[in-house]
Amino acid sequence: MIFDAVIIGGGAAGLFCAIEAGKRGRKVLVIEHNPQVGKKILISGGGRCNFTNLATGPENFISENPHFCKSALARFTPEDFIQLVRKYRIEYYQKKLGQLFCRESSRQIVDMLLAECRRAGVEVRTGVRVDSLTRPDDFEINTAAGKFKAKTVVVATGGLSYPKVGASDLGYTIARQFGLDLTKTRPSLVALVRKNAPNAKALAGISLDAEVSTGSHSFRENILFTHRGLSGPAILQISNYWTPSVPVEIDLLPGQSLHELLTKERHRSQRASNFISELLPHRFVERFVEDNFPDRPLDKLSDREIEFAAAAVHKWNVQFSETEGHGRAEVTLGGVSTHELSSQTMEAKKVPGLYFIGEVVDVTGWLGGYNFQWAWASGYAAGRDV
């Protein structure tokens, strides 16, 4: 059969981009390798789907070319989705930060998705497997369920994250095979595992408020202590820019002065373990005063002991010597290098006709909807020129 555009992956980038070029009149295909479409849709957000974020900007990012998705982010904004959500009559709410999640359920965002699809004459082909990609004239997809032509190709096949629910390497085996660059990828939005950490065991389900900084990015949210090390929003957050040669900083009281709090209160005979229980977890505050400074009463502590215990908390700094893995990831840092396509149309410079969108490209949003705004807009991109 001959399409006017085959999009390989049937994600959130790939569905979108049907959407758009169906609406246009294209004859679209939708190749999708799993037994139904819209797998990491339905278990974002906890199930309710983290859809968008409306303080989204290039800023929130992170690419080799930290300029490219300004384009498409500008041309399909979080409002133009917000619209086909209320479209679609689908409730939802602002959790925090600028968040929006469905009320009741993910389900919503792929059944609006595929009602969109029939709207636009897409035809979405699910339990395929892409055996191969070839150009002898036309693009040639050969699949378990035989031979597709196509004048163009949008490839959405995702990153490396989730392999639960199918995710594989098939994007970046594309792009190789047609000669395009790539930049390392790794797993990010994910936990992190600390170096020589006797303690993380017991720590384990420890949560507090927290500001985790690396490099000239800081994140203030609460961070979760697991049995190997770290986990919640502000490290997942700070994932996307950790280095195992470089620590990180975390800030256990934000907002508070440790030091002065000792300085006012060192008449006192309560002991310092005792005393910033009263800040932070007990179960806590055993361990970390116990391994960064002496445990003496309030009216012994030295004004040096008073220093080291206030940088001990204000500055701790944890080496993390890997991450939980792509299992554990919510995306891929790194992909198609931006640097390879156009930046109105994901078209592939070198490659007339084969287009790359969503997470398989070099742009990785924050932790908070971004994602799927990326999503969105690159198809949208893809979608208005295949």
Ligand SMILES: Cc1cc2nc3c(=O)[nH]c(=O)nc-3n(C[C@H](O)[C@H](O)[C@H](O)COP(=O)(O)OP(=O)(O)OC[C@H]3O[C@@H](n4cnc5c(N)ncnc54)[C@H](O)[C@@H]3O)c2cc1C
Contents of the next structure:
Amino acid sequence: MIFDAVIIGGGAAGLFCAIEAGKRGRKVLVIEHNPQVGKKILISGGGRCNFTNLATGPENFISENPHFCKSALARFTPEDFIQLVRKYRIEYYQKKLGQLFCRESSRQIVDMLLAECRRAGVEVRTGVRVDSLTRPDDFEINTAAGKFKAKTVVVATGGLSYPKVGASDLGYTIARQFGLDLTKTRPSLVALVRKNAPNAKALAGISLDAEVSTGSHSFRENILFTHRGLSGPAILQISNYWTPSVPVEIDLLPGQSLHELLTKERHRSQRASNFISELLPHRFVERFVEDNFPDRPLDKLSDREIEFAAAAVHKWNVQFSETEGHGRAEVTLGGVSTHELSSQTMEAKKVPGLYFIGEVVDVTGWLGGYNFQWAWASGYAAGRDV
Ligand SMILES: Cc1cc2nc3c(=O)[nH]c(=O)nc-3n(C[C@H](O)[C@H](O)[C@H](O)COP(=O)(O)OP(=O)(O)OC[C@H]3O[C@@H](n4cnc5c(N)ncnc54)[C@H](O)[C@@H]3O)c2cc1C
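Counterpart to the form predicted alone, namely the form predicted together with the ligand:
Below, the chain from earlier opens the complete complex, with every other chain and molecule after it.
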């Protein structure tokens, strides 16, 4: 038997693509090597799946070609996905910054996608690993459970992050095999490891509101001190833009001016560390002051010392040596080069009938539901075409 479309990978993008193709009357098979589909959906958003972001726009994505994602995102919007969620009476809420989460469980999203697959007549095979893809005439998908034939193949194998839930590099291997370029891949939306941080262990667990910047990108959210460096939403966001050669600058008191505050209180004999502890967590201040400026009474601080203290707090320069790696990263940055694909359909320009969707493509979203929106939108684009 020959399928109109075989979709490799039963994750967010693969299932969504299958649904759209099935609705168009195509004979579709999804092949997933895990015993169940949508494992990343299940663990996402702390078990509540941050399934989209109301503010999704091309500016929330990183890619060698920042224009590539525009067409797909415009044709399948967050509102389109919300309509589906409403149809299944899944309760959701906005946590912050346009991020929509299931009120109950991520399982509801997976169940919804499986129900839609059934309605669209999509066949889903789980526990079957795809080993390779060949194209003697039609495509042949070689698996641990035998060979499948298809007129078109959609590669939806995701990125390399969280190998324990089934990530594989098959998508990149297939791209290379068919002569398609890849951009460099690396872990992203991930905690960063500090270069020289003798105090890291003592600071672990401290969380505070901060503005984290690198180059022209800046995010204001919480940061969290870890045993090896920093994590928390603002750090995960900046990890998309971080490169080892460029330091990250952190404003530990965004929206306030330590310079003004210290100058105003200069008549007091209170120690600098005690005063700053009124603004920042005490355990952090103890170490930070020790490392950065003399802990003298405020009325003994010189102009230069005040300037130095303010710069240390508002422009804390942090050097990171590496990320915490694919095992801890939410996504993989980079992937199949967008110049190889049609932005309308996700089909490889050089290989008619071969499509790449979701995270395997060099399109990576910010933290906050953007990566799922890309999975739905790119899946939709390919599903309308296969
Ligand atoms: C812990 C965590 C939390 C996250 N939370 C969020 C969130 O709340 N919101 C958000 O937008 N994004 C979140 N993400 C990112 C999001 O999960 C991914 O970007 C998204 O799942 C990508 O969809 P995809 O379909 O491209 O890949 P995936 O969902 O990873 O699907 C790929 C599928 O292909 C299968 N596969 C791989 N190789 C083979 C093979 N050889 N044979 C057969 N099958 C194979 C895999 O098992 C997998 O099921 C999170 C990621 C992680 C790791």
